[in-house]
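Starting off, we have a lone chain in the form predicted on its own, written out as structure tokens.
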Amino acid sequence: MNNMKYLIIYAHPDSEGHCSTILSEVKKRLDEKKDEYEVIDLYKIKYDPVLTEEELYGVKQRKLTNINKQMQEKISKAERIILIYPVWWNSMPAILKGFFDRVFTSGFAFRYKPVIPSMIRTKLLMRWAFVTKFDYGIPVPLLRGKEAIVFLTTGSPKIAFFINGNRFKKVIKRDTLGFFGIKTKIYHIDNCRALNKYQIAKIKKNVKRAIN
């Protein structure tokens, strides 16, 4: 079975804007590249970002949804991820948030190994209490191989991002997809106020850079 070669997953409400015309300009590059693509544009499909009881980490019967067990296939076929959302509060949009939170699951994007092995802490708890501490284990990142292109848009300018800091890069970049494995590149569109000739110009060239 052939791997797919990319997965664009959408998050923008508005079907007309900076976030669209992203969309659009990256589908006529893969298209003109012949690639192999698929698109999941969450609102469209109206994803439910709201993580049940039932999902919960620490329970143990823990159930992952068909949909959600759908979308871990096509990321796991996938060899490049593309994110296109606005920043929004710093952040990404709460239905994105609740894509990963529901999807990138540990066992599937990511596990945890003991820091002291099972034998070792058996023998030290007689004597320490205190090594359950070390429980929660060392992350281990399961997505390894895999990279992604993140398109973000800010209605600010990014010198205003330079004064005030870029946590929202870094949220994306080394907290989430970091954190699975997945290496990845950010291409920031700002000043995205009003749809010009300007700014289309800006994100044909960013859009161009990142799929060459």
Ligand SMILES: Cc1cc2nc3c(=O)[nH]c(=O)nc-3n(C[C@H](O)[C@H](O)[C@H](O)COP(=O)(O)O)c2cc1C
Given for the second form:
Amino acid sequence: MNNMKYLIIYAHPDSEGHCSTILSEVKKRLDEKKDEYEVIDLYKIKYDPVLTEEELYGVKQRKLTNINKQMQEKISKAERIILIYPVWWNSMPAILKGFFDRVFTSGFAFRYKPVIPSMIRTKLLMRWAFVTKFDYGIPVPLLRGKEAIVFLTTGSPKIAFFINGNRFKKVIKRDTLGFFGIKTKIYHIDNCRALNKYQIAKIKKNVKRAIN
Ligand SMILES: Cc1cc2nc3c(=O)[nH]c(=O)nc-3n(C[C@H](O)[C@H](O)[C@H](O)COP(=O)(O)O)c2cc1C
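Mind sharing the form predicted together with the ligand? What's above is the form predicted on its own.
Below: every chain and molecule of the assembly, starting with the one above.
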């Protein structure tokens, strides 16, 4: 019987490192559980992360390319999203950042609700500098009910982040997925310098915990 629908987003150019081992383990576990999944390998499909001027939500006739429309459809259908990527410069690889910029658009992943209800939004009222200045709108998440599992790898050991802070976790959990209403659990694989038996054991343990 097929259970949960997973969408795996893989953002690493390498097919032999820690991230690829995580991907293989995740697929193995999902196969065992007979869960349905699809992998989007951003480097393999040569995903273009550069957002164009026509795609900006400030423009009148905003464009959404076919590929990004397809991505949105896949995200809509998925119950759980699994992200696998290395931490680069305390953040995510640019290809994944661009994926968020172009796919998780307003109207799809979030929207802004006006602070002033439309009933009292008269033309006269809108002329007031006070009203127009402060009616920014409240962000409303549109992807509530979905869950995400994020596997992150870092070259540094966890102790370094205990000292320097975990901005790379906040940016994905709170500022990005959290903004869309997606509940997220992060699994951080640290000390990723050489893929030895200890690192492989650590990956297996984390993937087992995450998927089960
Ligand atoms: C461009 C680049 C930037 C990196 N920035 C960081 C960083 O900010 N913090 C860190 O701990 N490791 C950093 N690293 C190391 C990677 O996180 C590490 O090599 C990777 O997580 C190992 O996983 P892999 O075997 O799948 O490549 C960086 C590596 C590269 C190539």
